[in-house]
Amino acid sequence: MSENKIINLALVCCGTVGGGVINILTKNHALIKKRLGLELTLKYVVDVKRPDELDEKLFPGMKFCDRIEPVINDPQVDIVIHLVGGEALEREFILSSLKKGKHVVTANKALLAKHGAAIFREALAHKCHVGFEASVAGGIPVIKALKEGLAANHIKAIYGIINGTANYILTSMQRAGCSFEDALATAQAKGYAEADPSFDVEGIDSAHKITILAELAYGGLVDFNSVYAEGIERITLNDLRYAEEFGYTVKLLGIAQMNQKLDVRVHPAMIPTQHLLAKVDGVYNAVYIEGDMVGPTIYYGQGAGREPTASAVMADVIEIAQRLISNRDKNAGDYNVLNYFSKNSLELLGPENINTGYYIRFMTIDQPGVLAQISGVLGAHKISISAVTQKERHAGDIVPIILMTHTAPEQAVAAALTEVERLSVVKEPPLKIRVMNELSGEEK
Ligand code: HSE
């Protein structure tokens, strides 16, 4: 730590979230100084191009550079905020910072989900802190909730709406009846979406985040490549409306729960409309965490966007600064949650072992006997139907038939749907949405 009672920061990449960090350092400078009892100084901003809005008068002595080397070679720099995004370069930058003894704050969920162990090992070797609150659920302090608030609990389940873009799209489609494409374009314009928005809509971003939460909650490494991820691309406005009629809201959900083995997955899910999670709209995120002692808890807030994410970044900066000031970590690795990210790999329950209820949409020719053929196949696979609806009537044309099932094994449903798809009257692969019986208080 620098000696003159200041903590020196460097910001690597001044994009959307970096701009939010600058804003917080400017607007809440006095508040943060009061809370910390000393000054946080932005000593470097690193970017390929100087950001237009970077007002050096607000940060006297700040240096702008387009390379990271001056930052990591400056012994006065205490904390490096890494916001480059992507994987290879960010990994290289973070590891170089740690090797030089710099404490690190990152929002990079993809990197942590895939290479968390390597980063935390390096951090431990150099007695450095790594803050990653902003990597999951934007401004919601859910990492702190797991590490601190719920530290005395076995975690029974985590259900998270953890992608703001996907939630924004589903909400806009339902509320405004707008198209998937229009809702996505607005989410991108507002800065919510990933550089590659397919990460948002295909559930990959949520899979990164639920991997991190599962590792923290269940104390071991989760193989990101084995986490099942399914997105919202095939969900139509009609599916959302049918779901509503059955008393459900469709959300893209990250799930982590212990059922003898660890069950970690991401997919669209039907949540009972009365459940708090069903009421989480727009870019907002919410994470439901059930502990064995505390029971159910919910954390809610903006899961994407400039200032909310920067708020989480700065929370880590402030926590690390507090630790440096009080010099209370003999072994900085404790904060690096190595106790959570242990070297043990956690064995995952494959998605084929899911048991749940299903909403299934079949696009079929509208003619007598079709429903009998479909229900015959489901019956042969011992899948029990709880409700059926066909609203549209266009004899000879293609119409949706909607079917709800009682709890059934995923394998049986998959096998039945493969068989149904082969029927000549069925014109598209059936769409299934899993129903969250766990949240309805009904049988599991
Ligand atoms: N693209 C992400 C989202 C940003 O929409 O939630 C926050 O990680």
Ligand code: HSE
Contents of the next structure:
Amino acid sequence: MSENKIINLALVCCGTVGGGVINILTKNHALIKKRLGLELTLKYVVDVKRPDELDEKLFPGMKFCDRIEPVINDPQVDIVIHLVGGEALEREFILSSLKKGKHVVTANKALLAKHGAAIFREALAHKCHVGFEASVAGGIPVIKALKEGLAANHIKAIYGIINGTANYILTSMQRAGCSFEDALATAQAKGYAEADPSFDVEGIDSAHKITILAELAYGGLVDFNSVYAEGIERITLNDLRYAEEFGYTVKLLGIAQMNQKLDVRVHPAMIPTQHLLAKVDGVYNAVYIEGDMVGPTIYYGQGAGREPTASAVMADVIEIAQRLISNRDKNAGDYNVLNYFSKNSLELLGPENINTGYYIRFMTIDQPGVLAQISGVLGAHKISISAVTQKERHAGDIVPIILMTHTAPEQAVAAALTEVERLSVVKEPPLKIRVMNELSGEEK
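Same protein, the form predicted on its own this time rather than the form predicted together with ligand HSE?
Chain only, nothing else included.
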């Protein structure tokens, strides 16, 4: 730690979240100093463009540069805040910082999901701390909850609405009665969705985040490439309305639970409307965690955005600063590394081994005998139907047939749907949405 009771920070990349970090350091400077008992000072800002938020008078001696090497080579820098997107360059930056003995804070979920092992092993080797609260749910302190608040629990399950863009789209469709395409366009116009929204709507972003949560909860490394991810692109307004009639709300859900093997996946799910997760709307996120001792807990808030994410970044900075002040873990490295990321890889349950109920939509020619053909195929695969609806009747037209099933093996459902799709009366691939009846924690 730097002398004279000052902890020197370097901020690498001053985009949206970086601007939020500067804003917090500026507006809440006195509060942070009071709580820490010393100064946090911004010694470097690394970017190609000087940020508008930067008031250099508040940080005497601060240096602005467009290269990271001065930061890495300055022995007075204690903590480096890495907010660069992407993987290859940011991985190089973080590893270089750790090799120089600098503590690191990052919000890069894709990097941690894919390369966390290398980063945390490097941190352990150089007795450094790595903070990553902002990588999963923006301003929601779910990482700290798993590491500390629930540390005495075996984690039974995690269910997370952890992508605000997808949640906003589904909420907009439901409320405004619009199509997926129109809801996406609105999200892009409001800045909630990127010009290329594929990571959000295809479930990839959520998969990054649930991978990190699963590693923390179950004490091992998860192969991100083995995590099943399915998005919301095929869901229609009618699907949302049918779900509501059956007593469910559709959400893009990240799931991690131990069932002999670790089950980690992302897909649209039908949640009972009385469950707390079903009430999480718009760009908000929520993570439901059930421990064997504490029971169900839920963490709710803004999962993205400038200030909420910057708040999580600064929480890590302050925690590391507190450790430096008290010299905790001085010779042990980051205890998070020792207890979570230095273990063996966890074997994942394949998605074909899931057992759940299903909502299935078939688009078929409206003619006699169609339902009998479909139900016959499902019956041959021992899939039991619990409910059927077919509201739009126009002889000869293409109409939806909606089935709800009892609990069935995913493998059997997939085989049955492949067979049904070959029927001449079925005019597009069936859509299935898994039904989460096993969720506890319903609002009473």
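In this text, all values refer to a predicted model and were calculated from it rather than measured experimentally. Numbering follows the first chain given and starts at 1. Under this definition, the rigid core comprises the largest set of C-alpha atoms superposing within 1.5 Å between the forms.
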message: Following rigid core alignment, is the displacement of the G101 C-alpha between these two forms equal to or greater than 2 angstroms?
response: no
field: Post core alignment: E148 C-alpha displaced by 2 Å or more between these two forms
entry: no
